[in-house]
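Given next, in structure tokens, is a single chain: the form predicted alone.
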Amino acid sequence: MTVDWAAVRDDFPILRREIDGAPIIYLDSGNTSQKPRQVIETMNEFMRTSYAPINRSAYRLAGEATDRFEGARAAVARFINAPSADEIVFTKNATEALNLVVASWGGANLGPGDAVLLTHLEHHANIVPWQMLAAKQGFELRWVPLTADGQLDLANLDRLLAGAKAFAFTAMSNVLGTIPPVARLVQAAHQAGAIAIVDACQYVPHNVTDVQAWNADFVAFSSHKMCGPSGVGALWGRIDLLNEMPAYIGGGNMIADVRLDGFTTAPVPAKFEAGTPPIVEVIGFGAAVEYLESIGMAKIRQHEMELTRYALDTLTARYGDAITIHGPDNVELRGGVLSFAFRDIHPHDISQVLDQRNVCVRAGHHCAKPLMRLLGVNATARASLYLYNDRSDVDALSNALDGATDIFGF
């Protein structure tokens, strides 16, 4: 069955709104995604009629809100083949889900003489950490370094591994657009000894994901980035190694019982969730879940490799030299994460002249500070594609770029 994708644009307000009597045309789904009205209604139907704590209270209305927070649980297992929604660890965001492996796995398994391997891709959210804790506890950080095209490169990859306890790399850059070959580079620091960490937050939106096929040790991503609340990701992670693993933040709700002399933790993942959680937030995330389920991840991804490749081929026929897109030219390597650099503008320059069209792309280093100097720029303007986007919006980015090339006399 085909999509209809003028429906599916539809179903998100903010996209029918005008500024200046002009549409927006919202090219930041990088950065975060817009609702979809089955979302916001969701939220605003469970806030009006089933609000209650979780996991708490007996009585029967905090009893159907927890059976409406786990059954987002079990969505968010369902849309990644989680083998148990009891391995889906709520957090605040994929910052956080991997602020949780590195301070509870790596605090308790990382010390002097050992190694983590990182890749030159790496957002902040997964550099950050693993240097805080470099610096407490005295483990080496090594790099993959990348090929001319935006992508790792893996030539000495074994060697990189050896003696490594981890590996921790994206699945998709939210730079280049690069997608890693993940089953292999998991493959590679199994058959090392390492376990593997990759962050999916660029990833899970956009692609079928199935952690199983990974065989990955631990994955985080974010709602926010799949038309869901911010506030509320999520961490998937193998049962052995969250049993194992050290509390990371103490509190109610993570405890079987607490002493005056000490306490004992609840099982996963009550273990990882202190205090009230984003209560309205997961059950937005599991309506964000379903709605992309109701479309189809793998339908989503091909119409957003055709909507990369006519983004790639219009604005390099358009401007020619004028315009550098950074990342592989193969769609099939890489997501709608368009980084590029445009007549010696600053970025921050163009960003403020396509805002004068309603034309939305963030500017800035993206949280990827090494990758920037590595392309030998502090910033670029990024344009970022999504579901509801379409072959118009393109067009209205080409076209407002005339805008910066006439005010800034190119």
The other form holds:
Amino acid sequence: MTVDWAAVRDDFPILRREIDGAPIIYLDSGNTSQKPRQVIETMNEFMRTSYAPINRSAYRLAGEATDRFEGARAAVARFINAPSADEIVFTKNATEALNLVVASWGGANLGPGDAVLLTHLEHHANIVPWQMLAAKQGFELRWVPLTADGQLDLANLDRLLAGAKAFAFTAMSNVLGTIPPVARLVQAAHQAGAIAIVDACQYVPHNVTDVQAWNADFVAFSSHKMCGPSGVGALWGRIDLLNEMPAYIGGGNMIADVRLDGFTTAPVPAKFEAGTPPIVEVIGFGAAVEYLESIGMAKIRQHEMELTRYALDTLTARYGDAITIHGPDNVELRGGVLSFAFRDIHPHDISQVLDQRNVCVRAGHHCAKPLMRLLGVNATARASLYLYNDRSDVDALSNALDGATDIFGF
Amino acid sequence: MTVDWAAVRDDFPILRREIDGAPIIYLDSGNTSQKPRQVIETMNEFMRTSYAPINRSAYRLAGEATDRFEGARAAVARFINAPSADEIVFTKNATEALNLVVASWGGANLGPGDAVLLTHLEHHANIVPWQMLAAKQGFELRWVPLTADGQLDLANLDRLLAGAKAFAFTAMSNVLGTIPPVARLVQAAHQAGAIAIVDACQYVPHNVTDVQAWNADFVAFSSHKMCGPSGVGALWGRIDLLNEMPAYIGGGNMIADVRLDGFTTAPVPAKFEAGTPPIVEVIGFGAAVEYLESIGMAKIRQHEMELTRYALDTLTARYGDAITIHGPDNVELRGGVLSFAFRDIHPHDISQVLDQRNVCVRAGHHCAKPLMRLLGVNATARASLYLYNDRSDVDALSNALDGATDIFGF
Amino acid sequence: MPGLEDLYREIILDHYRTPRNRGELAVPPARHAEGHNPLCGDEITVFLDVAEQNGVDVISDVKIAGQGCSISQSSASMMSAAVKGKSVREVRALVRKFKGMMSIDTGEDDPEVDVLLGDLEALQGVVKFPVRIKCATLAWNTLIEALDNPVPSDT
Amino acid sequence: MPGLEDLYREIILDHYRTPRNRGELAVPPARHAEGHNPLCGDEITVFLDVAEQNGVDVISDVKIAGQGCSISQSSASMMSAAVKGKSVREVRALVRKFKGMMSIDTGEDDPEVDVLLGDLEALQGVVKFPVRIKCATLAWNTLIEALDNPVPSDT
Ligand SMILES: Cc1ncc(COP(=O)(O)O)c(C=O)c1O
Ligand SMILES: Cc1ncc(COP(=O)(O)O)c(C=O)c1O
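Please give the other form, namely the form predicted in complex with another copy of the chain, since only the form predicted alone has been shown so far.
What follows is the entire complex, opening with the chain shown before.
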């Protein structure tokens, strides 16, 4: 069955919003995605008719809400093919999910003489927590370098992994779109005796994800980048690791017992979910994965590959050497994230000119300053695609770029 | 001007939901509060027309969303009379706010030989984080005991504070309703050279809050208990303390710069807001405080005091010795949280019987197990009141209790 | 009260008011485990004496301590009566059967053991009240803990 | 492009293409500070030589290093031209005036100092593009940092 992409587009109310009499061309989904009416209405309806505490009260309304909350956990687990819903820990975003692993697993397992391997592709969320812990516990950080077209340079992977206790890497770069060979990296990590932590924040929204096929140990992602609400993310972890790990943040729900002189922890996942959770947001997250499933992740990936190909071709055909699009050219190896340099115009000015035509792209360092330095820039403009984008959006981007040429006089 | 409380009640769509043909009697607001249509609609409308990233992208849609987000921060600051909106750090809930203070301020300032003073009234959120840090850094925890009617016993306060570096206490007990004399406790802490950390999670939703009048150092609270969305809380802190404190969780937004060998932090409050924030939820939180302001916190407090008096009188008049309501009898000294024991019936059974008449109360330890042990119970039933409750709700509770008498045969 | 008859059957209230096998057993030789219901604060401790009889491990004695609501207490009491004297293998089959009645999937039945729920069927009504399922199963999960992961004793 | 004339005035583009006072000053004797715009990754370093002349502290030289968009770079360039040779007190007054033009409240003006924005008025159009205000003020905030909290020099 083919997907009616125009109908998909219609699911997103904001795409009908007009500024200066014309609709928005939203090309910033790598930053955060828009929400379909199915998600908005689920949250709206839930707050109007069914809002109640989770796992704390015993009346029917609360039981119903708890069932929906746990149903969303099961839906998220299924979406990434996790063996069990108990292995899904809800966090506030992917950043917290990564910090949780670093502080809890890393806090208990890393010390002087140890090493953790990262890559030059990483987002700050998968760098700074490690730097913070390394400063405290004194282990070494190592980095997988990049090839000229922005792929991981795996030539020395085994040497880099030798003696490492963890390998933490992105499944898709938010700057270059690069999709590393996740299963192969996990295998290399395991062979070296390291655990594998996957920052799948950009991957899960756009691809079929199977954490068991990856054979990873931890996988982090965020709801807001995958048609779901802000305010919630998820950590999937192998149950044996989650069971062993010490508590992360302390408070209600994560305890079995508290006495004046100490506490014992609740079973996973409650152990890592202190305090009142993002109740409405988790339920909206569940609606988001159901929405994506109703279309099919394989089809979404196909759609985005075609659109990415179209964008790469359109922009280079029209602007030739005046445009540099970073990252791999082969759309099998990349997602629909297009970071580019255009003439000598600063990305912020490009974004400004594009915004005049309602074309929304991000200009900046994309929370990946080390990568920016390697690219030799301090910012790029970035157009990022999602299921609700189509060729007309790419054309609008291409046309609007001309305006920059006018003003900056080339 | 008097408030039209029936109109207030009408603002909450869920109160029109029926189960078994009768409306819900929601008496569990101490757990989490219901949402008025003004908040639901703000979130709904924002997601339909204005959703965009915050503080990251430069196009107009993103600028607009950032302004609304920061506008909500200003609204929350004003609501508690904070000197500056920069002193409001958005967290995922009050629990995270307290963990942030403990891990960041406590992590940098507490070690062997130091002491922190807590009270027997505390919620797990203000106990467990301290126990976790104390286990790592080896300082002493001390406890302010209670009087027979559930107030803080301050007879030995100065002795308990001697040598303490922090005094962390609740501004209103979620079990007994007790409202300690916050300003006086802050002053005592300061006189002893300790900072004062106020868990105001139950206080801010129900009272006029003035953090400057309290002269506190940190104040934590949650949106979901004050008519706002789940998934967001706030920490207010004195700017000089926040400026000095090390980062808490690491990632995007909280940095000024990141290099392979380390990072520098952004100014407060960004320093403590790593990753994509709960965008929609913060904006909904802003709508919630505006909603509460439009009614007036002094009037809400007055309404709840009257209703609490009515509840205390109604229940004791009808059930006499068969009911024990914990906490102070003077409604000036307590909020509308009524924990009670009824005959010898277990709270869970009470809740079950009440639920049959759609009366929603919480049965359990209320995340305050140390306090439960002091009360000599392992659970209580708790009815908690808010602005949308009225005398009919109290009457419904009182009538439904009779059902328990029937079944358990007294 | 209409609607609650299925939950509060007379036999359940009887076990609640007059719990069987209350108390503790000396540890060791007994083994024990503690269970918590985070929802309502219920705490239960199950003590077991396991003895070999004719080459089979048998629950020769059982005691229940702790506090809880009518459902968790009566379920514990009825459980204690049901498991006393049974072989460990029969007890495991009974736990599976009981949890099955609570609509919790516990995998395949043991084809070689035949156990009957008997009085325990009175608890069937709990299924209509999903939040109470945790109360009804608390003692049973704790029993399995006491068999598989007992609290280490000091000696 | 219609709508952007107010932002990209000719004089602004001129300062962007031909920035004044680019470079560094030896530290010490110069003082310097770094500024970041987290939104777009712009980085700027302001170097200042402050010398006493007739009993008043004067900005005797200024250099700007770093990278950024047209607005942050032209604002830095125009700032450097404007502050060179001015007394520190005049410079503070100018910063207040400039930020006032950017609709940022900076409190009372200094009643005893009279400064003119001159060419800087070309940046007034930025106010219509609120996200660019941070670009326009980056150099100015960094200038104040260099005066009040310069990066410590090694000697
Ligand atoms: C690759 C990658 N990792 C981590 C993150 C952090 O996600 P969040 O901001 O939702 O915590 C992002 C998004 O900003 C990302 O693109
Ligand atoms: C007194 C008190 N402190 C802290 C908390 C924790 O709040 P949250 O669950 O929103 O983090 C609560 C609510 O459960 C509370 O009542």
